[in-house]
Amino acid sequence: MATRPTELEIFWISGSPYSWRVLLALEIKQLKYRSHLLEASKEEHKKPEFLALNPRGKAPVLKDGDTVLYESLAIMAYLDRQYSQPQLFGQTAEETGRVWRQISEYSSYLDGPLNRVVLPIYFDKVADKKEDIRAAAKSVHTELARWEEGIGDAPWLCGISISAADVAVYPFLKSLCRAASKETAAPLQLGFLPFESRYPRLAAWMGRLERLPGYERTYPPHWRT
């Protein structure tokens, strides 16, 4: 479907993998969108005209005219229906399918580990947390082995193309890295870093991802200071 003369309006909060995966999505498409960053520390996405948007009080949110979504995934969706090119989630149904797996296997396999190990570290709570971290750390390292494997030596998680799958979960591993690399996770030794020796293939296609024209405008202000 062709692009609507709408303007399309993204609210998100800095740092978080969810609002980054629209961002990405945006820009692969090359959508133009008015950007709305809220301020977690200020709670700005509890407040009663963030909550008239989505009473989960959560980002990102979504504004296409009159439509308002949330849900990383149904927004999208969203855009791949209404704004169909270039298509993220598959043009046969065996791409589509193969699209949807990758994303089910990250949800299913290494999404619950992986912030087991991540969030503990943003929020400091490695000390109370730090039997548990290591623990999550093993099914991480479990999992990525798989998904390195299967990547073989394919640009992207499904193929030749990018997909919603590469956009679905790259921010999660990119906020991995960046967890890994704090300091109050080295007595941890975790084995995540350096990520290119232990995962080269999946290091190359995060590579490629970040090359992608205006990535650089989705990457988590917060995360440059």
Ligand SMILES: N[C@@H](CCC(=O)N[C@@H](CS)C(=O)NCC(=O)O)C(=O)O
Given for the second form:
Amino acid sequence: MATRPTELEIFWISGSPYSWRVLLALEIKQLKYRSHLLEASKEEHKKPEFLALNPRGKAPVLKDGDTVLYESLAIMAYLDRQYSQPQLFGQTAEETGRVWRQISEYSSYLDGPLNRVVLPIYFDKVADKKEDIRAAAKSVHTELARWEEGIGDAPWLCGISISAADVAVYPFLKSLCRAASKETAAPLQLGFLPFESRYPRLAAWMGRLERLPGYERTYPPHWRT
Ligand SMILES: N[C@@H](CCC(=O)N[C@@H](CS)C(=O)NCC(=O)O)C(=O)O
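Switching from the form predicted on its own: structure of the form predicted in complex with this ligand?
Full assembly next; the chain just shown is listed first.
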């Protein structure tokens, strides 16, 4: 574990893919941190003491001494600059460009349709949103096919080293798999599962990330119950 003058603190919500990004980054960098798991059902993220850290009332938030940051990508960038090993945003200009391109492609083309599939399944809105979920699932498949081809035989999304792109995208694909496995999603026949048959390279990539030391500490606790 890297030694540091102050204690890192992370405020997070179980199952939040944005929170998961930061937990993964902390574990991959082997940083010691104090974990504050917020209970969303008790609206702990809307209490004054949390709003003082993030006026938007959203997790994750990182505290590092006097530095307080919210927004998952900003936190990851901060951690990378402050605690550089392993470097998650690339070592060369070209690598940095590739990592950001991949993150940007996720945000621009995959995040929207993926959330249109995942959120109504999680929030029991399948009956109301059936048609939109099906339409969005089609867009997700088109995009995932591109990602499946894009990763090729590389172990990680941007090549031979793990990067911020892996960390930023993984939690969302894991959420998609979990949503697709819900009983309420079955009648929709979305075609995501078994994920390893439809997207074997992406499934292998996810497995690789799940075997990293520290991964288990990042796994959403309420998903185990
Ligand atoms: N863009 C933000 C998104 C954070 C976010 O939306 N967090 C959700 C959990 S997934 C949250 O705290 N939601 C509670 C709410 O909005 O009330 C980031 O990247 O950190």
